[in-house]
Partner chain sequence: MGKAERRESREFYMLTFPWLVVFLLMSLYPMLYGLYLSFTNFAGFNYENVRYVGLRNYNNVFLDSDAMFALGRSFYIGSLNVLFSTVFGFLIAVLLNNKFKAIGFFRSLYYLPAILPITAVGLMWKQLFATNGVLNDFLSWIGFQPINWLGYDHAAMSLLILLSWGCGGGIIIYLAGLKGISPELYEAAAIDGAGAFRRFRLITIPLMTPVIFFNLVFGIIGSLQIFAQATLLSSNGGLMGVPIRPIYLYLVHTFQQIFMFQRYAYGLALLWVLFIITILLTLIVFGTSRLWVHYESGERKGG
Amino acid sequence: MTQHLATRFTLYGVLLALALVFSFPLYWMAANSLQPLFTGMTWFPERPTLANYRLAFTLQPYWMFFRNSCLLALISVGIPIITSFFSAFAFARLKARFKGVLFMVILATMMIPPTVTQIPQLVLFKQYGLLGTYWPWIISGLGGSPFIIFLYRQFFMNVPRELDEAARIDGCSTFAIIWRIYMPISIPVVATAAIMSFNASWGGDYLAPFMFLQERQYPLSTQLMQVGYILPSSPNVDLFQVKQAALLVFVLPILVVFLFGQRFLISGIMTGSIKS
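The form predicted together with the partner chain, please: structure of the chain above, on its own.
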């Protein structure tokens, strides 16, 4: 019994140590964002101040970049979570020639490194005058996202077929079946897709904006990589606490979405790996 207790004690110790490792950097960023300027790094802010947050918003047009991030996220989340529905239904429920081949294409596109298409896209978008516009994001959204199509398909496969057969006997068209039966029961998987694409857009989409957009259209993910916060009067002074404040505001939406939506997020990761 004592042996057993000792084991449990050690395991809890390991759990807590890991918790510290995984959360400390974030805590440290928050702590230093509250530290007064020109004071060096700290483990704990003894005289916390919010002045850095004000400077983060005023030394750069932070709101402009924040709004850009919101706009890109709105496009990258809002369009594919709806358009992916139709392809996913077709792959889950309809029989057709070459369906297997096309589904392999969807799986393959998820595995192609994005840079292989992005660099030639840059050349093509330049020729067609699409640089500096949001068309690249809108057009790819209209086709749906391969990952979301896959996610929805896995969900639809588990919907009992009797449901659409009954609807067909009642004279529903395929479109009506999608609209009236599948959309309402799919809210959890739509939430999963929305959260995953929000994270991918807000934090992960930094290279495409760098290539396809003008600087004043950059989202925070691109902009915060590019420049530091410096003192306007002497550009050599790096305002490191202000940068921490700016980064914290940047990750805040991710944290909030995670707090409320992690159930959906985790189910999405599992669908992507196990059930295939």
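Residue numbers count along the first chain shown, from 1. C-alpha atoms forming the largest set that superposes within 1.5 Å between two forms make up the rigid core. Just so it is clear, the model here is predicted, and its values are computed rather than measured. Compared with the form predicted on its own:
Now show me the form predicted on its own, since the one above was the form predicted together with the partner chain.
Shown next is a single chain and nothing more.
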């Protein structure tokens, strides 16, 4: 009993230490966002002020770029989540020639860095007049996401085939089976895919919008990376504290989505990784 308690305390101590390490950048941003302008970086703000947040929202059309991020995240999450669902169901449950080879080809595309394909995509989208629109993300989403297809397929492979056979006997079509059986039981894995896609779109996709969109269509990630905050009367002066305030507000949606969806994230990954 004593050894068991010691093991648990050790485990919780390690987890707490890791939590402090990974949360430190957030604390550092929060501390510097409250520091008055032109006072340098700090660990503890001496005279905390919220003026930097007001400047972050007024020196740039912050909420316009925030809205652009929401729209781009909705497209980048919603469309691949749906199309990957049907693709994964076909790979897991339907019979077709060479579907195993095709599935391996789809998985192989995960090894191609996105930056390798962005220049050919830029040329192609420019040729068809799609630059300055959200069509590049819509078209890419219609093809699904290789990782999400893999995640869905692993989950569907764990579902007993007797459910499909019973539904067929009751007269259900393939679409009815998907709607009545697979969609209700797939909430954890769908939520997992949505959280991962949202994180990738909100915080990681800043180069593609710079290439495919106009400046007023940029999401926050691109705008903050490319422009940042400078003193209007002196372009060479970087408003570091204001930028920290803007970045802290920028990461809040990711934290909120993770906090509310973490139970789905854990259960979805475990369900999709364990073969029954």
